[in-house]
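First, one chain by itself in structure tokens, the form predicted alone.
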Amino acid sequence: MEKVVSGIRPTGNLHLGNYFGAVRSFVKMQDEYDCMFFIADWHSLTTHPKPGDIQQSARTILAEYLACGIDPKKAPIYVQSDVPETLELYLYLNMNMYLGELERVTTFKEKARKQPDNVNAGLLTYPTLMAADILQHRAAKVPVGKDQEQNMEQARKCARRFNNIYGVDFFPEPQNFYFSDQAIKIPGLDGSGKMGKSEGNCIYLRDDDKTIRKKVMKAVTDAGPQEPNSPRPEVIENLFTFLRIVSSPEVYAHFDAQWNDCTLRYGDLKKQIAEDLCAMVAPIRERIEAFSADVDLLDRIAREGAEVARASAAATVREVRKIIGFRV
């Protein structure tokens, strides 16, 4: 089987938006690929987050994808900074980049411009680093969003110099993963197009039935239907995703029914959503506190995780150590 790899930022809990959009697709992948999942700490640290949080995140990251359904047995799951080797190949990879190239990065430059009193140079190499975790594993391809394509160009490059400099055929380059019809874009509660922790219009896979219920009685609407048989506007649009997704294909035909005659109340279309979204969340909710609750599980998991990425990137830095001239 083709290997993937795909890093996990450890940037808080996951929401609805993660869940539907890259999630579900890597439970599906485990069963299709040979795939390794990493919790990137490090690459975290370009903002710099607080020593007591570092650890606590991984294990909440971790303790969510485990209750969406990633299987250690079927994928590894390790955290990155349980890897050393990664940071003797970034140092290498580092050796051949240059810094006009590395300056171009569109998400460098996004980032110097949000925080300018932080552009450090973690930062800056980030693609590198990012190749580091994936030419290690020498992966086939790479789970992406549209974010990444430069990022992953980055990495391609930089497996495709080091054979060039070497006159080797040694890493191959990774190819870009798209979910394609596997994922689904989910909106924001705000009416916006795309649901995100920035934008402050997330369902998360921890909230309460509570929560979740006052939340979605907030989503943004209109005046309602004038028209029979008239196209929906986008927050309207965004709400009847929710119920395509969480409701059943007779309750979405109902309200589709009620949106055409006119007959439609908002009121009666959140309460159904919020309802079957608590029902969705709930089962999920209650694995991912069992797991946080159970850290000698976690712990373990993530340490067999590391053994296994080890062993892989353990292997590759050896030939590649070899191939530059080092001593192995």
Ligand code: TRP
Contents of the next structure:
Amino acid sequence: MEKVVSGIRPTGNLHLGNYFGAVRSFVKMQDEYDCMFFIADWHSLTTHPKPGDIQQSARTILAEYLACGIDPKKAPIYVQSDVPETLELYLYLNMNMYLGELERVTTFKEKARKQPDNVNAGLLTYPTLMAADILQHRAAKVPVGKDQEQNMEQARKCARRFNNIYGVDFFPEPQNFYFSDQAIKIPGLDGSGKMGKSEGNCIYLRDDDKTIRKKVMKAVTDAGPQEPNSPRPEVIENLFTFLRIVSSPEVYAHFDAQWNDCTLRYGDLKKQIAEDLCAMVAPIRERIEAFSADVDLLDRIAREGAEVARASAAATVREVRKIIGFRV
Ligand code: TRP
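Can you return the structure of this protein in the form predicted in complex with the named molecule rather than the form predicted alone?
Everything in the complex follows now, all chains and molecules, and the chain you saw is the first one.
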């Protein structure tokens, strides 16, 4: 079975956009591939988080992924900093990466612009660490967002260069697996095209019923359908996108018909979406709460995941040491 590895940024809570994007595609992939997922807490050091926040952020995101259906028996899930083997590979790979090419990576340029007082070397070599995350498991596929394209290009370069320099065929070149290609894009309910943390328009998997209802009822609409069978403006189509995702086909057909014969009342539509959304989110939220309350379980899952990851990484690093010429 092909190996799949992906990293998860431990920033904040999951929202519906994440759920219908990365999260659901990870859950699906765990049945189809030999998957491993990890929480990228080393990468988060580029912004110098507070020591007291680090483990909590990792547990939060771990609880949420588990609640969404990541099954550690199918796909070990670990915390990056529990696998020190990665760092040895990171060092070797860095010897083959060049300042100029790392400076040209868009995510580096953006971060350098956003945090001009903290353009640290870790930020520059972020793609090398990411390459080490992937190559330590000799993974074939990496589910990522489109924003990771250049980082993935660097990871392939790392693999290729290592193979060329030592005349071996050791590292496979990891391929991007864009989950957005099969994901449902979740719109914002504020009239913006996309649900996102920076847009401040998110419905979170941790939101309770009351919060969800409030957010849905506030959704931007217009004056209502004017002519039978007219195309829907974007803000209204956004509501129908929600309806399609959370309600039954019959309910969708009902409101679609009402739109077409101009009898649709947005209040009814929003109420329907709110109730169906609450029903969808509630069991996930309850599982998040249950996992979050059981720190021992979370830590055990992470520890067991790390054992699998360390065995895999250690085997790779051992071969790499031999290839480079070190004692093993
Ligand atoms: N850079 C990725 C992001 O920002 C997170 C990440 C770190 C990652 N290491 C990785 C993703 C390895 C895939 C593989 O989302």
